[in-house]
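Only one chain is shown below, in structure tokens, and it's the form predicted alone.
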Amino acid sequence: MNKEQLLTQLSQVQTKEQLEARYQSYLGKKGSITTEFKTMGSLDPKAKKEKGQLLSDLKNSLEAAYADKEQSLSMTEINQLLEKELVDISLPATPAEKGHYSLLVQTRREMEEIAQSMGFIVATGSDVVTKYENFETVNIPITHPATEMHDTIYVNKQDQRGENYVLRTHTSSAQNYVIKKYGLPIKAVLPGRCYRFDEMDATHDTMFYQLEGIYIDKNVSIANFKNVITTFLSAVLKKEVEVRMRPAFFPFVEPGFEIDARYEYLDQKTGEKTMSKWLEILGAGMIHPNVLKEAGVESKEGRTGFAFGIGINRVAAMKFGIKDIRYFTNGDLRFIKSFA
């Protein structure tokens, strides 16, 4: 078989159909070159080597020529289509819509900026954590009901202790990590997603956003906390906020508080200024000694601190008058665009 003759035949075809037919006649399952390869078994070693080199060279040359010709024919087809289907480039293009932050991102970034202006750093933790991080580091016993499957979402992968990782149920799981990473004193906020196996309704979702705050230094008191949280909430809600602290139990703080807030507003019906109802807005308290000890902070150093956790979804709902938090994550473009 003459290589130059075969290459010339390939170069002269005019369509992809003709090109494919030529290729199959040479290199297809029943092609002439394929057949020649099959006959090599009856040759002596020297003849087999010589013929094998010739056939391999011929096959490689034809495959390269076939690829070049196929690309050439494709370009010819494209050029012919462009000549037939002219595009008027003077027509105005479809305007691109300008993107914007979602309400949750707007609210989170605003809360972060306010916290930074008050001397807090912004840190993050992992969404997937060990049971040790999620529970034991924040003084929740491993036998606590919250560790059961009906409250916590587990993943298949296991940690070094042979326990399944969990999707964190609160941003408090990052306290231990942040204290060890940055040392003391520390003022930090930790925003992020949390996950709980909840029934979804207007006020509950399986995933929600939370902002954790911690402040640890020498002789930090409840008075320090009340001052910080009042200033923070007033800045977030853009209103002069009055704070009420009610005793509450959380395993990772002692004592613990439920924080309610209210503010003055103008009653549209009467035209008079009045106080809003008390709104439960976050949980907080003085960090439990066991949490500090687990992070390597000894009580004899005189270090104390407070922690608080506030739902970003709840704050956004309050700020924008949204009654159902599922709107934040259901992907409804009508809702998203209404706050552009």
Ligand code: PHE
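For clarity, a rigid core is taken as the largest C-alpha set superposing within 1.5 Å between two forms. These figures come from a predicted structure and were not determined experimentally. Residue numbers count along the first chain shown, from 1. First, how it differs from the form predicted together with the named molecule.
- When two forms of a protein are overlaid on their rigid core, residues whose CA moves 2 Å or more are considered shifted, and residue 37 is one of them between these two forms.
- After superposing the rigid core, the C-alpha of residue 23 moves by 2 Å or more between these two forms.
- Annotation for residue 160: C-alpha shift under 2 angstroms between these two forms, rigid core superposed.
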Second form
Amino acid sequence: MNKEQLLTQLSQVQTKEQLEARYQSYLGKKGSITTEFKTMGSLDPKAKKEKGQLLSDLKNSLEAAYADKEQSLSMTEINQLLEKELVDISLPATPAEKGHYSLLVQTRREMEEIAQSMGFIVATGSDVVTKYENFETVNIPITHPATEMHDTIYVNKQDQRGENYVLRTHTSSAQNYVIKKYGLPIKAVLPGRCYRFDEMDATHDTMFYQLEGIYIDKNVSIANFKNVITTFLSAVLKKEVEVRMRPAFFPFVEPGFEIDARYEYLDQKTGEKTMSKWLEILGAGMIHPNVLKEAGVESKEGRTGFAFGIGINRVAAMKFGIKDIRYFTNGDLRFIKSFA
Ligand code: PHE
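Could you give the coordinates for the form predicted together with the named molecule, as opposed to the form predicted alone above?
Once more the chain from above appears, this time first in line as the rest of the complex follows.
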């Protein structure tokens, strides 16, 4: 067996599998050299020694060559992998599309910020409330026909009184909760989702946002309210807004008002400054004593206050000139992207 020949054979393999097979064919259990070792027993001592040295030398050389070859094959493998999986970090990245807040969220945040600048805190209640919270805390007895004004969506789960939970029909349902939480005096806005079992059209959606405002302190008057709401609406709509109050009925206020607003705008056709039509924009009033009583604060002498509830969807529609409020929530990307 020629050593050089064996070494050359070993060095010519291309893969690790070939290398292993070749190595086994020399030095495996049934390998040629292993077999040679086994035949040594029958030799005389001198021949045995010579052959032993020869075979050991061959074995050592082959083992060293095997290790070298294995390493070089591993290197080749790694290099091939590196080449195949090369990432060119100098290539420009795929541009990531940037999102933005929806018009409703933008409007809500702006309204919150303006309210905060006027000294209101921002608080929230829950969307899912008891009938007690939605109606009774704001002076609407369950049996009162006023509950009929709200096309309530009921939840198939019952509260402690055994009554179904409801998706709140107005943010007024959170008045009781925040008055109890913060006590008096209080000046807070409560934004959030409301739900009504309404026929959907350009101005009605089954889910919409309201922003409730309450201010209770010593000597809070209707005049204070008119001033606050005029300032607030002017800041929100970024126009000098004129406000008109009409009497209206809401069980949780006395007296109650409906608020209309109008403002001056530039007529595109005539180019003249024109007064807009009166737009009904919110409900409000002086908080009913029963609401204070239910929140456990009726004994605080001389404290009165006002509450108002304004539809955020309607405000957003006015601000952005949207004719159909269903656009706000129907997920139409053409609409959403046009306000990016
Ligand atoms: N909760 C009333 C509504 O949803 C609005 C309102 C709030 C009216 C506060 C008066 C006072 O229509």
